Structure formats: C-alpha cells, structure tokens
Amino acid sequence: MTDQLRIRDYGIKIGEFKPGELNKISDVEGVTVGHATLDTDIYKTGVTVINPSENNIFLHKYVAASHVLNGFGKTTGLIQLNELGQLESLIALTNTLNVGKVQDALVEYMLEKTRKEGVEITSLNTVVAECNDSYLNKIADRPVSRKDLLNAIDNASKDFQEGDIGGGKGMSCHQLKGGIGSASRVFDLAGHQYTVGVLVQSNYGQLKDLSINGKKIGIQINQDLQLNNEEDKGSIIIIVATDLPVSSRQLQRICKRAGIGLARTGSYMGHGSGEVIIAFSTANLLPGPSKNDDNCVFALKVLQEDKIDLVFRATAEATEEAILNSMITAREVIGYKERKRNSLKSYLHLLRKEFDD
C-alpha cells in the first residue's frame, strides 16, 4: 500500500457504496496506472497511463465509449472508439501542447509490442488525453518524450501514487493543486460484485465554488489566501473502468452520471474547460477480424437496461471522491515564474472543523 492519506482517512466518507480494496481505478481486475514526471524549476509536468489489460489490448479489445461534457479540449482515438464501441489502445494523459509527442510513441510502443506477437498493425486508434498545466509548467518546451512514456508503462502497478505526479505534477483545482486521484465503487447484483473504478485528471474551477461532501469550503480557505477568481480555463479527464458487462451504448450513459460527481465538487464547466470522460469494461474481450463467414456471429453479456442505477451512483461517488483524491494528496508546488498553488492539505484545521461540527 501507498503511504499517502487520502480524503477518507480524515473521515470525510463520500457516498453510500463501498469502495474497493485499494478504492483505486486498479480495483477492477487486470487493470493497471503508471507515471512518468517532470519536476524542475520550470518543468512540472509528465504522463500518466492507464493500461486497461494484463494481456495485448490491441488483440483483445474491450468495448468502450466516451462523453464530452464541454470540449475545449485536444484528444486523439475517440471519434473511432465511439463509432466502434471499442478501445484498442492502452490510455495515457498528459499536457495540452505533448499529446502528438505522446500519442507517436504510444504508436510505436503499441507496434512494437504487437509486433513481438506475431501481428502487424496497419492501422491502430491510440487515446490520448490531456489538461493545459501552463500556469505552473513551461509548457511550450513540450518536454514530455517518449522515454517517458515507457517508463510511465514500465511503472505501472495496482497500487499507484496519486496527486502531483505523472500527468498530474502541474495541474491545478479550483486554484489549489490538483492532480491524479482515484477511487472505486463495489456493489452487488444478481448475486456477483461488480467494481466501477475511476480516475481524473484535475485542473478546473475556481476556488470559490470549491465543494467537499455538500460543504462550500472553498469559501473559507480563501478567506485565508484571498485569491480573485481566475477564468474557469483549465479542464478534467476521467476514465471510468468497470468489469460489468454493458454495451457501449450503456458505457456512454455511464459516463454522463460522472458529470454529477464532478458538479458535487463545484465545477459549472466554463467556457474554455474541457470535460471529456472515457469509459471501458473489461467484462467483453472483442474477437478480432473473422476469416471466415462461418466464424463471424459472436454473443456479448449485457446488462438489462432497468439495472442501470446501481452502477450510475457508483460511478457519481467515485468521480467526486476521485477529484478529492487528486487534491488531497497533491502537496504544495512552486512552478515556472515561481507561481505557486497551495495544497487543500494546508488546510486540514477547516475541514476537520466542518466535518467534525
């Protein structure tokens, strides 16, 4: 286990459902989180990938789908992914100005790999996302390289550090640090336990509007630092994995409930914040091209629709939870131009106060 507290350890509970072991997107089996990071006077910045598989995802595809809240925002893969239902790719997060750095070596990291098993790849829809960290990062240097992102794959594990680190290292939250944060969600039905598990990127809001479990503490912390509202510019990514079996269609409808868990945090999605949520489950390996006629008719487990409801309030518990994740465990940073974001941890003595009251 990771030693870094997180929201529930200063008994912040958020939600009815029960997190899983780790209460991390890893939760849902075979899935796993890596970072790379940059930190230097005036590099705050890296690359976080999510592998969704133990084995090659591009030869066992998993059915996925996506949303877009607001899309001021640079992704690469998720006009095909939701035109085909499919993720084919392994999922990796970075700055704004490094998703075409990131995105070439991930091509080549994915040909490779591939490769080596006896396939060759003539055509191949990688994920990309990204958050602009331009207030604490020199972001025009692009400094995030391909080295990165294998090493970001080569680090990836179960239990994986959160905040400012890989992707997360220069992005802010409601005018605090933000970062990578994660949380899961387990539940019963029809006799099995099934895992929603989510995990962010944050870099969005103002501080003033900053909520934890229904409570406006964004207001009392700048009564401390005092900070004028700045333009709602930045944006989030959230990846929700789940190992139940639901289409892609039903996937694209899960994604819009992490929209609720992001407002509970006091997000109104300003004009230049980009909000795009990524969804995959594991519960479906899609077959690949059939060569034969007689081969190509295949069954997929699916949920029945009137089921749904369990796994949309999951799904809105652990975004939010996530987003607290991100920003509890994200310490202080001073970035480029000595510009600096405090931490929501240097503020314990409030939320102790207003959970404790």
Second form
4 protein chains.
Amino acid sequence: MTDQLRIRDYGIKIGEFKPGELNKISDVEGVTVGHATLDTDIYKTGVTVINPSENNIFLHKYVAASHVLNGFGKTTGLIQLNELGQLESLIALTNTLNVGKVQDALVEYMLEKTRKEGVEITSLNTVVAECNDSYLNKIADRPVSRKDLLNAIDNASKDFQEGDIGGGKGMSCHQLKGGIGSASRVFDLAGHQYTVGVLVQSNYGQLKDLSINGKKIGIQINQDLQLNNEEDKGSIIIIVATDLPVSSRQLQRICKRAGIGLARTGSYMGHGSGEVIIAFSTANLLPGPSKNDDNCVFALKVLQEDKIDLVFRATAEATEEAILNSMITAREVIGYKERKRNSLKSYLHLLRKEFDD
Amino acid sequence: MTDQLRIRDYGIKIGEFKPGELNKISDVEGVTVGHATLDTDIYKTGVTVINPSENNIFLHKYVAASHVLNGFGKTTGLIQLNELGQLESLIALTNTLNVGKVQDALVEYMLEKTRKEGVEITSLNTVVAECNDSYLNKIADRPVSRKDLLNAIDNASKDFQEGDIGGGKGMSCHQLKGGIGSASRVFDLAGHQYTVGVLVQSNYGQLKDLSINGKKIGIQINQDLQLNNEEDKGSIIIIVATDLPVSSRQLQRICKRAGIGLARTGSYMGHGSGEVIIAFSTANLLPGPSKNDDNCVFALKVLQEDKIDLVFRATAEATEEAILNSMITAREVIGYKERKRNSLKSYLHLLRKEFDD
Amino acid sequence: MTDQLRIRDYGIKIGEFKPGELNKISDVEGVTVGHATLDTDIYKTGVTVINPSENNIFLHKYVAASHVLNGFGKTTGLIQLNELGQLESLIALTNTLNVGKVQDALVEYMLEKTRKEGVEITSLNTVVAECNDSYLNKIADRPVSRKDLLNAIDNASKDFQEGDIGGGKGMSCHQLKGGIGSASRVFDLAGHQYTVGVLVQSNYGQLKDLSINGKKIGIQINQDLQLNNEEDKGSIIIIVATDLPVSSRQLQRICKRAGIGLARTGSYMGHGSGEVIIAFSTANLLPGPSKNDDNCVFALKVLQEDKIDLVFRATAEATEEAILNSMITAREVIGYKERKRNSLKSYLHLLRKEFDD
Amino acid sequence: MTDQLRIRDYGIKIGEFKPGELNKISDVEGVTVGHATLDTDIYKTGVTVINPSENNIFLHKYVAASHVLNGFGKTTGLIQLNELGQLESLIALTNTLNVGKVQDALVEYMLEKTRKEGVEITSLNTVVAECNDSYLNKIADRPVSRKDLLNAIDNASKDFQEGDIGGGKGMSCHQLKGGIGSASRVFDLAGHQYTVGVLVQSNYGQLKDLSINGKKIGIQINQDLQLNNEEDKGSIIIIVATDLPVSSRQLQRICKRAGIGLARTGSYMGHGSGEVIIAFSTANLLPGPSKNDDNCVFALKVLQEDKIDLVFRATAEATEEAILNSMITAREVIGYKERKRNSLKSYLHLLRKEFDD
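Same protein, different condition: the form predicted alone was shown, now please give the form predicted in complex with a further copy of the same chain.
Below: every chain and molecule of the assembly, starting with the one above.
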C-alpha cells in the first residue's frame, strides 16, 4: 500500500458501503493505473493511464458507456464507445492541449502491441480525456510527449499513487490542489461480491462551495486563504469500473449517478468545466469478429434492472470519496507564474474540528 | 390472406431479401394487429393496435428501443422505453389530438387485463403514437373513444387489413391516400431463420417527391392531378418487430435504418412531420421483478455486432415496402370539407409503364 | 402571502442568492400555479397546473427545453418540446396512471380557449408530467377527472399553496410527506434584475439519505420513526421558469443543474424514480406562423454563454429550496390502506438543534 | 474553375434547387478548402481542411452543430461543439489512424495563429474527422504529418479540386473510387439569396447499392466488374455550411437531412461505417468573452422554424450531389497491395444509357 494518507484515514467516511481492499479503482480485478509526471518550474502536467485489463483490450473488448454532464471538454473516443457499447483501448488522462499528441501515442502503442500478438489493426477507437491545468502549467508549450504515455503504461500497477501526479500534477479543485483520486465500494449480490471502482482527475469548482460529507468546509478555509472567486473552467473526468455484469445501457445509467457524488462535494457543473464520465464492466468478454455464422448469437450476462440501485449508490459514494482523495493526497504546488494551490491537507485542523462535533 | 393487392402483386420488388409468409409485421411470431375505424362524412380516423405478444406484455416484457428522426410529434412512452430498454404495453396508433384519450383507454385495458391475472399495476408505461389526419378528418372533434381501442385490441389478428383503416383511415401520404402498411423480411443466420417485420402509419410528403423503387412516379402522377405543393405536416410512425436476439442499444441502431427506407420513398423529413421509429425484439423474455438475490443476473441473448448489417438492410427494405403497401392498399377517400385523397392504385398504369421499361 | 411556513422561515437558507418577492416560481412575471386536490380516505391525489403566461401560450409560444435525469417516467410532450425548443401549452402535474386523462382534458381546454380567440387548433403539444402516489393513493382507481384539471387552471394564482395539495397531495419524499414546493432566485446582470423560479412535485428518496443544507437529518429522524428502507419508486418533476433571455440549448444546460439541487437533498436518482426537468424562458415571444417571406428571420435575445454560471447556481439553489419547501409545508397524511407519511415539520426540533450548532 | 467534370456536366441534375456559382461549399461566403495529398505506391492518403472563415475562427466563432448517424468513427470535437453550439477551429478530414496527429498539428497551428493576433489560447476545441482508407492505403504506417496539415491550410481556396485528393486520396465509395466532393444550393427567402454548401469525404457502401438519381447503376456496373460484396467499413463525413441565420438547434435538424441525400445514393449506414454530419452557419458572429455586464445579452438572428423545409431540401440535394461529385471526379487508383478502385467515370456509358431513356 502507498503511504499516502487518504480521506478515510482522517476518520471521514463517505456513504454506507464498504470500500474494497485498496479502496481504489484497481480493486476491480485486472484494472491498473500508471502515471508519468512532468514537474519543472513552469510545467506541472503529465499523463495518467487506466489499463482496464491484463489482456490486450483491443482483442478482448469490454462493455462500456459514457455520459457527458457538461460538454465543455475535448475527450476523444466517446462517440464510438457509446455506439457500440465497447471499450477497445486503454484510457489516458492528460491536459486540454495535449489530447492529440497523447491519442497519437496511444494509437501507436496499441498498434505495436497488437501487431506483436499477430493482429494488424486498421481501425482503433482510443479514449483520451482531459482537464485544463493552465493555472499551474504553461499549457500552451504542450510538453507532454509520446514517451510520457509509454512510461505511464509501463508503470501501471494496482497500488498506484494519487494526488499531484500524472495527469493530475497541475490540476486544481475548488481552488485548492486537485489531481488524481480513487475509491471503491464492494457489496454482495446473489451470493457474489461485486466491486465498483472510481478514478477521477479533479479540476473544478470554487473554494466557497467545497463540502466534505455535508460540511461546508470551503467557506471556513477561505476565511484563512481569502481567495477571490474564480470562474469554473476546470473539468472533471470520472472513470467507473465494475466487475458486475451490466449492459451498455445500464452503464450509461450508472454514469449519471457519478454526478450525485460530484454535486455533493460542491460542484455546480460550471459552464467552462467539462464533466465527463466513462464506465466499463469487466464481467463479459465481448466476442471477437465472427468468422462464420455458427456463433453469431452469444449470451451477455446482465444485472436485473431492479437491483441496479445498489450500483447507483456505490458509484455515487465512490465518486465523492475519490474526489476527496484526489484533494487530500495532493500536496501544495507552486507552478507557472508562481501561482500556488494549497493542499486540503493544510486544513486538516478545520476538518477535524468539524467532524469532531 | 386478405384479398388486398399489394405493391409486390404489381411486380414491384423492394430490395433483395425474401419477405416472410404474410409479408407483414405479424410474420414475427406472436405479433398481431387490429383496427377500429371511424368512417363518416366528416370523421375519417381510428385506432390501430400492435399487440407484440400472445402473453400479457406487462408481465412478460420485451427488449425495445426507439429513435426520433424528427420530433414534431406527440408520441407517449418513449422516455421510459429507452431508459429501461423495455416494452411493457401494446402499441396504439391514432391521430394527434386523440393520444390522451387512447392512452387513458390503454391504461385501463392493461390494468384490467393484468388484474385478472392476479397482478395489480401501480405503474405502467403505455406507448401511443400519432399522425395528423386533419386534412380528411375533423380532428378537433376528437371522436375516437375508449371503445374503439378495445375493438381494435379485440380484432387483432395476424392477417390484418392495410390501407385506409384503423389509425390510417384519414392519413395522407405524398398527397395521395396513405395509412397502415406492412412488410417483412426473413434471412438465415447461424442455421436459424430470423424475421424482421415493419408496420407503418404513413402520413407525410409531397406528391412530386414520391419515388417507387427509384422511379420518380410522383412527378408523373402530378401531371394528371395538378396538385399544389402542401407543407409537410404529416408524420410517419414506424414499428419494427424482430425475433432476432438483440439488445436495446442494437435496436436503437436498427431503428435508424428505417430512415433509409423512408428516404427512398421521397421523404425529406419535413419540419412539421414527426418521424418516429419504435422497435422491439421477441427473442428474450425479460425477467420479472426479482424476489430475492438468487436470480439477479441473467443471460441476455444478443447478436454479435458484426452481423447486424443484415438486420439493417432488412429493416430498410421492409420499411420502404411497408410504406408503399400503405399507399397501394388505401382506397380513394373523400372526407371533411369534401377534401379528397386519390389512391396510388389509380395510377397503376403509370407504375406499369415505368417498371416495364 | 399564504400563511404556510417555509424552510426559510425556520432560519434555513439555501445558497447565496436572494429569493424573489414570493420566493416562488411565480416571481417570474406572468407565471401562475393552480391546484385541484382529491382528498378522501383512499384517494390522495390531484392536479397542479403551471400556467406560463398571461397570454394564450399556444398563440404566444415560449422558448423551452427539457432534460431527463432518469427516464422511469411517463411525461408527455418532451419530444416535440425539445425538437422545436418551444412550449405551447400549460404544464400539468398529476399521478402516473392519470396522465392520459389529464392530457386529454388539457387538449380539450386548449382547443376551446384558442377557438374562442379565433384559431382552430389541429396540432397541439401538451406537457403532462407525473409521479407515483400509490403509497397513499389508490392509484388504480384513477379518480382524477377533466373537471379537476379545469379547476386547477381556474384557481391558478401567483401566491399559490404548497405541500400536500394538487398533484402533490399523495406524494412522498424521503419516506416523509412530499408534494408541491417552490422557490426562486433573483440576480442582477447588465443592470437588469432577472429571476429564476422553480416548482417541484417531489416524490422520491429514502429517509436515511435526507440532507438539509448538508446536515444528514434523515438518519436522526429515523431514530425516531424507525422506518425500513423502501425502494425508490418515486420520481420528481422539476419545472424551471426564467425571464432571462436564453436559447433552448442554454435551457437544456440549465435543466441539468437542477440535478445539483436534487443531489444535495439526498437523492441517488433511484432506478424506479423518474427525474424530469422542464424549463422555459419568458424573455422571447416566438413569432407565429410566417405568412409571407418578409419576416422569416427574427432576433432572438440570448445570454452570452460565459454569464450562464449565474443561472446554473440560481437553478441549483432554487431546486434544493423548492424540494425542502415541498416537504416542510406538507402536513402529515394518512391515506390508502391507512398508510401514513409524517411531516418534516414534526421534526423541527431536530432541525433547530442541528442548525443552532 | 477547375477543369474537373462533375455529375452535372454529364446532364445529371439532382433535385430542384439551383446550385451556387461554383456548386461547392465555398459558395458560402468566406469558406475555403485545401488539400495535402500523399501519393506513393503504398500510401494513398492525405488531409483536407475546411476553413470556415476569412477571420480567425477562434476569435470569431460561428454557430454550429453536429449529428452522428452511425457512431463507428473517431471524430474529435463534437462534444463541445454541440454543448456550446459553436465552431472555434478549422475542420480537418483525414484517415482513421491519423486523427491524433492531425489534431495535434491543428492545435499548434491555431495556437500560433492566434498568438500572432495577441491572444494566448489555453483551451481549444478542434474538429478532426476521419474515414478509413485502409483498402488502398497502408494505414498503419500513419504517414500523414504536421506539415501536411499546414500545406492543406496554406493552399485552401474557393475553387478547390475534388475526387482522389487530400483526405479523399485513398477513400472508396460503393466499391469504386470515392473521396472529396462538394455541391451547393441557393434559394431566395424574404428577398435575400441564401446558400447551403456541402462537402463530403465519401468512403462507404457496396457497389450493388449505388443509385444515381434513382437509377440502380451499381448493379449494372457490377455486371462488368464482378466484384464480391465487401463489408461496409467505410464512413462518410459530411460538412454543411450555410449563410442562413440559424440556431444550433436548427443546425442539428438540418444535419439530419443530409442523411436523406446519403440514403438516396444507396447507403444502408453499415455497422462499420461512421456517418457524421457537422454544420455551421456564418450568419451570426458570436460575441467574444464578455468583459463586463453591459453587453451580456445579444441578438441572435434565427430563421422562423416554419421556413426550415427549404434548408432541409437544399441540404439533402446538395449532399446527394456532393457524393456523386466525389465519385465522378475521382480517378482510378491502384494502391497498397495492388488493390484497385475503378472510377465511376469509366462507367459513363452506362450512365448515359440510363439517363437517355
């Protein structure tokens, strides 16, 4: 386990479901996360990669869906992902102006990897999502490179770091430091234990609106910081993984409940903030191209619709906690133009006071 | 078999797939269609009912989806149908201003029917769709009654009539007489024969645009009729049924291909014309409410995505033919304010000439 | 002013914007609300009508949009409302199984009203929305009648009652009594004061999740009530009115922010709960049918997109407060099968204790 | 004028509206198109750029919308384009695996260009669309470079070439050679002349389905060519430009009518074929970021909805003709693995015979 202290380590429990073992998206079997971070005086940025599978995801696709709460964002791949209900690439998170470069690198990586397994790709739908880190990062220089993506893929692991790292290095959340955060929930259904895991790249919101488990801590923090309101130009990307057998339509419903967790931390889904949720389920391996007509109908395991409330709640809870984890693990960062984002951790005394009440 | 002559009886074959036995939506096992017709000097209207199942559809729901090409229409039930991917009621087609009354009657019918089977309904999503027959029918009097719906349900059969009947009694198509039409396609896949059936309530378009199998017959007909162009204020409702195992997402893709058939008859999807497609598959019986946790994951049979082109083509072909059937079977009607719609059948000599070339 | 005490009267202030004069949707000029209530031992139901305009809305249409958060609902009229971006009827709220009857009555009312003004309607898009009051109301008897709709229209006023009245008579919210609630916000922009008003018919959620201004009051209330969790089968309908000039696309964005307010009261948007938002702006009178080509381009006043955050926040705040108003004004109701819903008002002492801290 | 012969030069007239002066998308004032082409034994590919404005489009944005008929495609930028109803970049068309690289180059170009005008971009939504040219082009080598994009931008002009050029170099259409094609329509409204222009990158369909003005020419051509059916894995990108004042919602409606033109050439919107339409209007210059509150409401000129049928028809016609132009101007190409696509031009004798009848 990483030695990062997370929101739960401070006694703050979000919701009623039990977290998984790591309380990360990687509690879903096969899911790993890797980072590459650029950290100089003027560059605070990077790439984070979610690898959904131990197999080559292009050759063993998963059921997937996405939902856009606020479409001020440049995410790629969602049109095809929704049309076919399939994920066929790793998911990369980076900054707004580096989406093309990272997508290009991801295409190259997937082509090579798949070629080695004997399959030549001629069509590939890659998913790259972004937030805007231009407050701390000199974004227009676009320093993220192909190598960064490969590094992030290489170091993907189950027990990954959170906070000011990877794609989250330069992100801000509620005018404090944001970044990468994760959480998970487990629950029993029909004698099986299932997991919902969430990872966020958080980069939205105003300080005065920050709310932790219902406590309006942002207003208190700002009594100290005295920050002016800033326009919400941030975005949050929310990745939801589950091992529960669900259809693409059901995943779309699940995506919408991530918005509940987001709302509870204090987001108003500002005009300039792209709020995008992408979900996949590892429970069904989708069949590859059919070679003849013998096998063209298959059995997709799906959840009975009237049990889906469990997943809705788990998703909302895990999203709320993942956001808080992204903030509490992120350290203070001073970046481009000497701009500074404080860490939520510096305001622990306020948190404690609130929650001791 | 009804003794109505249909477009194929005149030697005009749409597409390359074979029709089913009746060449109607009822070639899909279990599907029946019934009509109630109001036919007085000023009232030319009615109700047509598509009964998707020999069972009570509320207790044995089917996978379903819908797609709106042009939303100038008052169809009910599509929001929930798409959210849950389920059909749980019969489908009724009527005129624009009678949707509420027919929906109310359908609710009552389903409540009573289901009560007799021991289940008390407290929530029910009924699907009622409409076109505007105000050219031939004194629509504002709204003469369709609850009894008409019940009659239509009672007389539902596999070998139903088409043309100026039921909900199609007062409809116009390409400034000629439109109404109810149907067609089907069968094809082999993995050793099974599958069926796609389509039923339309046609009520759109300008005469000059009418095209039959690529021949611009409308212009020729108008050399005789000398009609002025009318604004396209009509609508078409297209119901697609299949026994192929497909998911709700796949049905939504299939719905869109009905638009291909529509475009080929000469529609421009006019501003005032509501173009709505509703599709269901009889291949999976959706499980009822789960009573405990033992059975909350089930196997949904679905088609491999890369075989779906067959269904796309079958749907487009059957839609085009169903529209033509709705026109060729509809007789000349003189209605409200002595307004008249000629029958396409009167122009058979032109058709023959064209297709003999 | 009605003598009902509302959440603000108990010292609980939601958000940072100022409410309008009445703190109701009717603070938007021209908007009125009326109720008809059925209140017998077994019937607890009714109709609530939002009249958007002092003029005949069919002849003087408003810009409108809608958004469905969870589509388990039977609302009518949204397809055309979104396609054309127009509202052309009053909006009626009632129970799930009475939508058809109320829609039919609304069609008749609009036809007659418009006929008296010299226009014969042949096509009309009516908006009727619903929640399921079957806990307190014997819903399957469907006692709401045409007369009830007319009564509700007749008694529409600016200073309308809230709580267990009209369509809200039998509704439940967080396992307490819900119903009709309203709130508004005013703010200055470019030297003008603008208003956003919200009205809800609330009928969703579990007691344990109820949250007031961040305080998890539901858990405390349940220490007293000891209710079991119920499935969320409710729904909430949220109507947003504004006098700010906005396009249909912008209204759709605004609709989504009502979900923020909803999430903050404790909703998880349960599977069985239809969450629907309908918004209109009174700032532009849409031109009627063009008679010739002289006037076919018109100027639509719209807000600059980068100012829209103000409206987002106002909408979220007003939605949250409208929900709380629906609960605090609703009295205890004992209905069908002696089922009971307590009033939130009975737990004021808990509220006070919480907020005095 | 280019010396390319186009479908109209062979006496084939699509629809009833008059084309603009060039009968190209560039008949819309300010719109230009440029190409960069890669043409070696194994590489048949390139980039085509649509420049919507003589001004910097980022600083002077246009109203825009898009619609996806079939989402098997990797187009970027549509999420934000639809959310805000704005186009803020040039549009680039290329092949499936080069989207990232071209997008990256377009970001760099826009940043530099805008920087020179004194504005530093920190967020930018670029639109890049693609079809799959892997039949004729060794797509996995991804030879398109940044320089190619810049070349395409540099040589943009009003009287651009069509056919096997730019992004269209390696494209196939109905198993013949496809590529870039364009057409336009002009019409009078309220004393003004308005223009609708369309440009396509065509790459879809089976030969047997090819239909020209209703004539099923594909079947006849295949009597000569004897090609086997291929799966439809192509895609078509359709760009619609107009100088008519329309809202984003109206543009979305217009986009859907491009599908009519597509259907009439013989497309079934195959599973593997991404059908995407992107539309913009040059009639309103959207205001830049508001500096204070004095100017936050502006007048958007929009068309009265009931006149929109004119635009629908013009769009459908121009799309159909643009597709035919893409084919008739494309020369025979032999590419990767010696694969060959014949030119429709070689079958002119069949066309003539058909249309002389």
